[in-house]
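Listed next as structure tokens is one chain, alone, in the form predicted alone.
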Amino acid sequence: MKILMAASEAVPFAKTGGLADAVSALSLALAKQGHEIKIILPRYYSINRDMLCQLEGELGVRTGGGEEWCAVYAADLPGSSKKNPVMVYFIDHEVFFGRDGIYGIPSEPDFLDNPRRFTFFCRAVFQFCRKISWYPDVLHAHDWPAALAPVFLKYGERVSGFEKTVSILTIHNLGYQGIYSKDNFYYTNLGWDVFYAAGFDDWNMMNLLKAGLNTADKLNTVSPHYAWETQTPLHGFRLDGVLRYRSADYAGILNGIDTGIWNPKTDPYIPQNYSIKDMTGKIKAKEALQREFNLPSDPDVPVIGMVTRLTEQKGVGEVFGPAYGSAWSICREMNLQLVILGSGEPWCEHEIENLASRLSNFKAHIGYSERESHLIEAGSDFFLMPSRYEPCGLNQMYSLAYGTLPIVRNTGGLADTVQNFDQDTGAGTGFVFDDLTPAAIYNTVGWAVWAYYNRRTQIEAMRITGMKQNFSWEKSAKKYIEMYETSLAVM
């Protein structure tokens, strides 16, 4: 098949969060499967044009307001092979994305002409297939960005080379939706039969991602859970209802995880490797654990780890909320050490930093270290994700994969990727609570620890079992390949 990837983000060229990492490892996954892959991306600022091929000729992009020109430039995705490579292309537009940011910069989180710049992106999409004669077979967009290029395939581009096109449009955060005021509908050059009869209208604003999902052959989200949870009002953010009416075409595909990355037998990040046969490594590098954040070296006492962003989404108002989060007295009363390694809301990093100054067994690094965060994937015997929602997740899965137990809220991908402890068993893979409460984190956390002093071999096979968990992107791969033949079948 051929399949174009459309997306805002993709590592190693631009990334914000877990959506730069899903576009290149799936699309890697899926030409290692012998498909052709193809993906198409903005060229921001910080993408150098020196290390790029231009393509030859410009590329004229109609939108309501005229025809705006734009350059293309080419590069191959680092980590495809040389038999069948995956090429990212680049639209260069210096004055939608020659700037600094990809949605926005502190001073203007959210740009204000993030619909036009998006427009434009997605009407690019199908110039530039023209322009290198090549149609896919399906067009794949990604979130609310690239949203809009399933609306135009639909209304007035499943044509001259396009009629058996099928769009897929994945939900990475449904949480971020692009809603603008309509005065912007202008630009997309449709008419305002199309604005109602896709599904733009939302209170008298533009909804992207609305209408995507009223327009795309076919939808997903990024775990199973996720995509249940995201049908309620509850985690709907108000389209739940649009997708309760889709969920015949609606489905959960658990993300992967690199396992050329994240995978403790070849990391290079940590002190010693180490795998199922030998966890000498996981000892050692706990005691670097300890060493890098100033704590008292004993194997005995169980670390608790966490690598976040500092925001309301992952739980930290219930952790560290000035007096009323669970940090204090899960430190206070615990026998255990807490890492953690993150930033992002000011308040939070400020109570991080006053709680480590008050508490000897609580030690924060305020930023992100690439690796820091492995050495406390391997080196933690325990890690925390309190997360409101969470699509997938990904350090679960990385934390499974070093041995690490995770303790995490019964939510989106935790929930399909932790089997809750059974104390008389000993079976499962992590501990896991359902309410997002202080007193809730509090509880797991103290049967976390209860259960590392007291069932310690149910601890450690139960470190064994999360470590034969496969969260390849291979196994995701093939359950796309089925969305996509499913799909092309009924054109």
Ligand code: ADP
The other form holds:
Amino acid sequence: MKILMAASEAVPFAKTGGLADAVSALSLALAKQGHEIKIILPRYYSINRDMLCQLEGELGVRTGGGEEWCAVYAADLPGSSKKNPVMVYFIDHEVFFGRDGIYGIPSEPDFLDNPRRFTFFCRAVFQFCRKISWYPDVLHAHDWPAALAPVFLKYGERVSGFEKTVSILTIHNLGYQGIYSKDNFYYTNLGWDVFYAAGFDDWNMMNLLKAGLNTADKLNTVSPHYAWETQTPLHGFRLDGVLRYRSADYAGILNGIDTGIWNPKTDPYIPQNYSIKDMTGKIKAKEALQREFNLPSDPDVPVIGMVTRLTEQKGVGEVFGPAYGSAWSICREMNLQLVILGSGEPWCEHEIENLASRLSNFKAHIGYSERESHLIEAGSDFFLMPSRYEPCGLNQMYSLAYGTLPIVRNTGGLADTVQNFDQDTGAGTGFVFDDLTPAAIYNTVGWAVWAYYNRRTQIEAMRITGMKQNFSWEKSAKKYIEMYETSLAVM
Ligand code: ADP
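Switch from the form predicted alone, shown above, to the form predicted in complex with the ligand and output its structure.
Now the complete complex, all chains and molecules, led by this one.
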């Protein structure tokens, strides 16, 4: 199959979140299974042109503002094979993308002209294919920035080469939809009949993701449980009705993890590698973690780790909220050590530093560190993720791979990947709770700590069960292929 990924991010070129990892990893996994994959991205200012190779000639893209011109650059996706490389193409438009930031900068978090920037990008996708005379069987768009691509395909572009192309739209986080003033609609070059037919309308605004969800041939999100949750008012971000309406074409496919990077057998960031056969390296990692965070070196005390963006989505209010968060009583009343690495909302960073100054068994590093995130995954006994919602979540899968037991809320991808501890049989891979309340977090951490001291054999067995789970992209890629094939079959 020929598959074109249209996205605003892909590692290592541009990344603000998990979307970037997923686009590249999925592309590599699909190419490994013999498919022809191309990725198309905007050429942001931060992507050095010297590393890319320019395609001959320019690309004329028709928009509501007239015809605009751009250049196209190309590069191989690192990690792809010589035999079947994944090619990445970059749409280079100085006015739209020649600036700092992907979606915005700190003083302007959402660029005012984002609807025009990404409208242009989605139109350019079609002109690009025509330029290189390469027509995909599957046009796979990711999140709101690429959501117009399926809309354009359905309304006008399914001609001259694209007659047999199907479109897929993947939701990586329904919380971001691309909602803008409909004054920007003229730029799409679509008629107002399409504005209503495609369902752009959102309380007199223009909702790009909503139009994409209404028009793409198939939809999916990044875990089965999140696919179900997004069809309910609680997690649907006002689009639950659209998703229920499209439920026959809507699936959940779990993301994989990059086992080349997140693997205790080969991880260069930990003092000694380890595996199911010999877990000595995990003990060494715990020692190193305690040293790194200035905690007393004690192999017998349970260490709970957290690595997270400090935002409401991650449930940090219920852990660190001033006067009501559970962290204070957890650290005061339980014999454990709690370690956190994260950055984000200023109130939360401040509160964490405040707690760390008053609690001897609570240590925090505010900031971003790849190395420390690996050390925390390897050196902790438990990993806490009390997310409000979690489309897939990567950290709980990393934890399982490292023999660290996740303590998670029963939501999204966390619900799909962590099985609750069964005290009678010893089955399970972690500790799961339903309510997002400080009391539920306190009680579940308490239960895990109790099990650590009183059910040690079961805890050690759970670690091994976790390490045996298969979260490879290969498995996910097969499910994507099935979705592409069913979509093509009805074309
Ligand atoms: P999300 O994409 O919603 O932030 P995920 O669990 O899907 O959540 O992925 C988060 C990724 O970002 C993980 O790889 C995690 O280790 C990493 N991460 C988050 N915060 C930090 C940090 N402060 N330092 C290092 N890595 C971090």
